[in-house]
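Only one chain is given next, in structure tokens, and it is the form predicted on its own.
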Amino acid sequence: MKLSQYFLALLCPIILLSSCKKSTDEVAADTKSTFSIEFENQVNGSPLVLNTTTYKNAKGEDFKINVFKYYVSNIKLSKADGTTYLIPESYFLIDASKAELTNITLKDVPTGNYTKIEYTIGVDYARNFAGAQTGALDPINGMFWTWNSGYIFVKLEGTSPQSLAPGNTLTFHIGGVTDPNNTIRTFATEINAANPLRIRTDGKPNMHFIVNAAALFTGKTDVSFATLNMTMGGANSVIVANNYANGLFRLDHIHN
């Protein structure tokens, strides 16, 4: 009897274990919570800082730097049965001179387990012309030609020695919606299905991208200062958001 009474005890704690486990990992019914996503500005592994370092492209050409600006927008999450979320009014601009602009918030999102990630790197066709806007996609911050009626997605400023424009200047201002020149592109990743991104009332998980600015110089195409060093749409910029379609963005990791 006593033998009975001391298994019992033993056991007692550990069903008591599982089952709070357990209840910390259900989900509860149309309920709603919020994640952020952070922003680390990248050049080839190595920290983005912008007026002062020096970094290589693919043809090992020096560069500097001064700003990195770029738009992620329409938000939308995948669960593994297929369902998904498109994360509504989803628009925000990422710039690598304000730390406050590299982490941004989700609210409002259903919880649940979700599997895949994926935004547009730019801003979308209607919003290019929807006049004017507030917010992440007001012109006063500097991402909107007037002249040509249309945002600036991704937004590179700096200097090489090799360049041939005035003051050796880089200007990559890379934009467009229509075809040929169409600039909009996709960024997509799985999830680790052991680590999925978890949504829950009690808790706000972080997702961390690692962001690399010379993924602008290099993919499909590897871009020398010497003869491109300035594009603000156009076939050009094509060349540039075919690079970096692919290459800009990686997750890191994710803190649940």
Contents of the next structure:
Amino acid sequence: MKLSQYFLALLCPIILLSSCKKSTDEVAADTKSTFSIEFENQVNGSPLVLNTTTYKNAKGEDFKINVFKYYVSNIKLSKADGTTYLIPESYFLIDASKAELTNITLKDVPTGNYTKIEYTIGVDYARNFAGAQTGALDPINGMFWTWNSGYIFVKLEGTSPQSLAPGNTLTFHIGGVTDPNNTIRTFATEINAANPLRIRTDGKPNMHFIVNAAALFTGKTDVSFATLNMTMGGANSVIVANNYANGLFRLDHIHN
Amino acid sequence: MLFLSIALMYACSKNEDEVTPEEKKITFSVPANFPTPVYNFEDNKLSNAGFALGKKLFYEARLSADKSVSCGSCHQQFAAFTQLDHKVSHGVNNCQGKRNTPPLFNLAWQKAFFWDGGVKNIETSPLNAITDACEMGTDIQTIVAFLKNTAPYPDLFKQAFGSTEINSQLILKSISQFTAVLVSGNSKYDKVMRKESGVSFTSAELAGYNLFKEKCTSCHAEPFFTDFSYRSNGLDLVSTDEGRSHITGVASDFGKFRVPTLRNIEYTSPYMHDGRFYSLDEVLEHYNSGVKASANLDVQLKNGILLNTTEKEQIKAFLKTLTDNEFIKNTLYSES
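Return the structure block for the form predicted together with the partner chain; the form predicted on its own was the one displayed.
Time for the whole complex; same chain goes first.
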């Protein structure tokens, strides 16, 4: 008898508290939910179609894309009050040839209104030199250099009549984390405060990004395939990374 | 403070690993004259089953493209895990690689791997051999599929990691349980350094040790007989192998290679990154009279290292005290 009274006394405020929270629009600090990000791969506004469609770079040179893969990692969300949440173990490999890999789901994110998102294009310094990894970072994905440890952050392969490489190939393997050829770039974008990313227990928003593959070849330096058609780390990779740092991703809209 | 806690953690894990009644427990033992290792099994808990699986994979020739080459084909125990008599590595389809196979021991103290330091973690260092067309000539997908379909591998993975799941991470972690446990620290030199009773240098060995300290330790530093730096010792005026600059892209690193360990040197012939010298006599004669003025030649070697016949014999006598027969003959590391 006494014991159950005790329990009741304990329970009451808990029930009160939680009902309290629900009645207002405020979100409880300790609830978590899910959101997703869709990466829609394009080339200068047209859908990216591998192997067949011909595109033009900023120099007006024709090219086709056979492979387009890139890492998005260390996703960080910020609220208007400046508080941030770094999503732990957030490493994703987006592969244009695998539709299921262009839409990523982020679980266990504290509910709330977020007004900024940022992430690494590539993989942070430490993981490039860490021991054997699995998941998105598994070397089986063909994004790890075995002779010079580290990940390929962005991989674009294709062809261009202007390329002087055998078979007119384009080989852009961008990576490397040590100066002067560090290619780690961070992308950040503000989210319209009127329509923030609203993560709720009963709402799983989707962010829609447009990814422009042609951004590798323009922005800071217009790339001509006659002079640059192959890079696997090094100074030329830095040129490409500086191009895509700002131009690769654009937040198009959010479905809350 | 940080150091202390690491040291404590380390001591703890060591204790855990020590006691088992039935079979001999595989341990990672740090010789008293060695510093704290870089790789400490923190994210790869050492177990008998993990080691046994790693060793089996190390000696598994069916992993290679033509099923003829295992890690153990190039890294042979009787040669301290280098490839005896091969100037450069010899892989699938009789393909000749471009570099001499390094021996495998004391890897847990290395921060970088390969002659040019391109690989940064012991766990990822087998990947290049697996995928190189000239070494094992295969890929991880094929290896994972083979292991999933080949008894007793699923059971061995279960014993080692608690699940029949097989992926590249577990393959690499188990291989590292084998390769990182390879410690060579029981040579005569080590016993003399640790003042173990009844062991002392002969007068020739001692004279050789003193000459070595005077002329060689600035690069071949004790106790690993390398300072793990990248240097040119003047093998060629212009090296055909870029060496370290292939990794750094820096011109002043052209033709530089990691200073190799000299432990077990008696058994690791041929010598240098391209295996050009078959005997220690040739190596010593190189330092005495053959050093070429390569662009990035180490300043210490600009006049070579003059050595007369007696000195050469004394240095050779000392170098042979670096042979660790207990390591080379340890059946724990042999193909079973």
